[in-house]
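Shown here is one chain on its own, the form predicted alone, set out as structure tokens.
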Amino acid sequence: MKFKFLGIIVFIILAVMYMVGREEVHNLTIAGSTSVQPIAEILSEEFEKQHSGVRINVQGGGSSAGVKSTQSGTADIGMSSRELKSNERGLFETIIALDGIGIIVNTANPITELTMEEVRKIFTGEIRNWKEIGGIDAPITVVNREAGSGTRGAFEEIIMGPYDFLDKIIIQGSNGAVRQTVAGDINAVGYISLVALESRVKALNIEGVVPNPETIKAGDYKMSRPFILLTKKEPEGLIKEFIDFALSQEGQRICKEEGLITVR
């Protein structure tokens, strides 16, 4: 009887032992704008540091699909790098970030400056020339974003307006691609998130402005978006915990050094 009395104390200390040890693990979801995606995954992982047992799943599929992931419940958070839509509202929205979009032109493109009207009519094809702007005699190659991207929904926000992009145009599905192909062509336009700006190509001044944190921040640089988490309603729990990181002091730091600019 002793003997029993001690292997069930044995078993209940170990099985006491077994779930202290064992680590519950809660998983986020985050989905939408791959412009936010490598931002939101650099926070992830500092968060995931943080707290024990997190994970998190950092998805890209354009600011559209960030969206409608929110709405859906498919996504506990969804990102996105533009304003929402009228049919879009009703979602609960974080700004962490602002990031400037960039027009960029090869290296070798002697063109440095040029107005929004000028970037307007390049793109719907009433400028097809670089001569036309002060530039060599060659045809501008447009590179363009894809539908749903929410690069290109900022740019067609902004710049576009009503107007339609021209019809021989060049699309690409990401802001690296449009990098490499701008890279790869002296005769080649395209647009960017600053945040994916390299050497290998050259952001344009526009309306005499340089593109940077200071002259965004200023509202100077009139070619700007927001970074913004979606979520269905207020947030709360493990959700509010990663948007407060977010926007915590460490997390602007980290905005920062990514090359966006901070809102706190």
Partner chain sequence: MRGDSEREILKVSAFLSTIVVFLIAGFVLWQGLPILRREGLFSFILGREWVPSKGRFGVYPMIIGSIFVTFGALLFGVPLGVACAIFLAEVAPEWMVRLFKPTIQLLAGIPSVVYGFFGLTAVVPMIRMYLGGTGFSALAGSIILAIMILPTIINISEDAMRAVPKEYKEGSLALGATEWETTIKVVLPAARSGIAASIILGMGRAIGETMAVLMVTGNTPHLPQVERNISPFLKVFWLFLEPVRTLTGNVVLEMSYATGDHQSALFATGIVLFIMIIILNVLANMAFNRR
The other form holds:
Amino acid sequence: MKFKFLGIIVFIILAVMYMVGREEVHNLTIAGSTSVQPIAEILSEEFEKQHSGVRINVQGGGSSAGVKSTQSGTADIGMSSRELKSNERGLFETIIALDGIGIIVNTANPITELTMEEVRKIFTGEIRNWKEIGGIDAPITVVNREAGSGTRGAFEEIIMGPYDFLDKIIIQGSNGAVRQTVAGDINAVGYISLVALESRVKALNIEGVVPNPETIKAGDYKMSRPFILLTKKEPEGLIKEFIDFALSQEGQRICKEEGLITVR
Amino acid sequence: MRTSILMGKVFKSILWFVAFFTIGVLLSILSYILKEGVGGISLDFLLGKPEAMGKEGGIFPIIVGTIYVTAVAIAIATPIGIGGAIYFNEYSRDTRFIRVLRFGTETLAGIPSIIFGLFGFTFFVIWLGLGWSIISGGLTLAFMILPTIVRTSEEALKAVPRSYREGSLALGATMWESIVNIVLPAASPGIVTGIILSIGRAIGETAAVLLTAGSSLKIPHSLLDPARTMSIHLYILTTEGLSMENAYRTATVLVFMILIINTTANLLRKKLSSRAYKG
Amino acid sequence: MRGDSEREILKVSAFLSTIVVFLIAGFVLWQGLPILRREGLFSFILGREWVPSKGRFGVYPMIIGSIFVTFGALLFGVPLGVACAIFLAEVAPEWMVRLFKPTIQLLAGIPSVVYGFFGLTAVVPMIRMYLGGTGFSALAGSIILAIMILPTIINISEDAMRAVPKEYKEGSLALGATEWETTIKVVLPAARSGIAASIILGMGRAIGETMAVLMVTGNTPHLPQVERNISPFLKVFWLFLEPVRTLTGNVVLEMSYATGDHQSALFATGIVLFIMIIILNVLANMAFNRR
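Given the form predicted alone above, what does the protein look like in the form predicted in complex with its partner chain?
Whole complex next, starting from this chain.
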């Protein structure tokens, strides 16, 4: 009885050590952009099928989180959906595909087309009511991404340039969350990865061009950005195998099926 | 006098109205979630694998992940917490050092969970290099529930009559023997209640585990694997708008888990107090 | 002497269970102080711009956001909660108390993310429909928080009222006061400190709550603004319909990718949150202990 209490503690500690020490499967952790996440999930599922004993954990967090966790070693492979900034250099980058950014509105919104300038004016707050651009008389609900998002980074680069976003803006933390907000609010506008597009929201034509893989590849639809896999140093071993798989014929076929533009 | 009686009636009826309104609001939230969720829960949902990032399929890996993270938190916090409570209540004298320690546990209880998350993410995940893992999430939660366990255990120990200890000591038992054989068994229902309540709190917590336990949908194989808990899953399903049906179902399972846990704790507490009345 | 080793082990666990708080507090301070020292505490707290990419760190909008949702929550939660407590302690028949109390206690344990889920799917669309705006607003946060703190306020206030000695009430009734006069003039003042404690606890929970608020408030890092030309009183009402970001939301939204100064600024946000909790507690204590 005397040592029962201590015994329990020792047992727990031993059990914990046993479980920690049992590590034998090969693990890969991939983290970062929520835009790249869906394609990474599918790629890793296929990869696991071909390599028994390999487990790949895919996490979200945003492009900047992908950069940070690759630098800190928390993730083996980082995902970014924008070009790296000058102060983020030093990582090894592999572009696996290109993706379009779609401007989305509620399906009940009569607007079908905008120019890039109109998009910018909406996001800077110069245009505040849908009637100013031929829509109904209702204030525009502008939905933005959080500051670490790669989609936002790419959007800033392509559309915003030196201009600032308007103050009165909703911030959501992922493509899905923006889509969810726009699907629920008839006056909302936002931007998401074209891979995340669903019929619950409507993607607008920009400068008269329909957003799809063909128009992006041809360079007619201007709003596109790279999907990048990041590693701390030149990939080797299992990490290299995975990246090679993403670039292989099969990997690129999967990218294409998901609506991305292949690079190989 | 007449107006005063009338006022009394008005006052009473307002209270009735407000009370029913409040209870109604609270219950309507429960029914809102359960109504949509209960129908969709099947064995396939509980034991199935999630597909397409949780849009389809079940939540089995998430239930497993929740159990792992919570178990690690409880396994770490319980021995330390109970040990600390025994020390505070049975051994310590009221020195300045002890007062500082006590102040520490009380302050810990008031820290918002997001601070634990911030600390856990920077300290465990990045500094100690534990990565997003069950052990990081479990340690963070252990820190969070420690004060609850210390406090409830201390209360339970305090409720054990002094005569128990004196009797045991008089019979020649050492202090430690009396604690292990007499005091702890007598206090155990109270201590167990505290642990059960902590389990409930750990399962329901989101902010502290979101960036420490990770959000992988795989069944974890070791403590260094990331895992997704029920609360994180519900958060991701909802905010990403992946699947409202699965979100309702997950919320329902989560609510049922918590209700069962808290009801168990309440029943234990009642049993405890009824025993106290008897003598 | 035998038993010394056990004693030492227990001492260590007592020490461990406490050192944690100093570890966390120390770590947060150590990580957050550099940016506070460089930017200056006041320009950090009063700065109106939060643009981490350009190195501008001002948490004033988030402080206002936290205050908005917390006071909004108290505005809804305290009257309802205290009225409920009076009902349960003074008016309700015994069987009803036995039914209501466990229900309320169980609801206290519902995870905050479930309340957030309810807020996102029910409260936000309702505000959008009936009051206009986007629905993501300080008001939505206040409503959800009010619901979340109700059980705390009801439980503790009711206990406080039940603890008022019977003699007080009997004396008042014997002097010819009616029941409701007794409740308002005798029971409530006597239970004052308990009710105050319940409100302070509820406030602490509201200001520290993260996920439920994050899901419904819209999270814009700017001060809520209303351009309409209306009276200040009405303006406050409309301000509640604007999106806000709270201090807790600021941390959870950005911590996964923050590095360097930005990360330090998030820890500093944590420090500000902590200071606010302490200040609110002191203020509330002063307000309630004043005779």
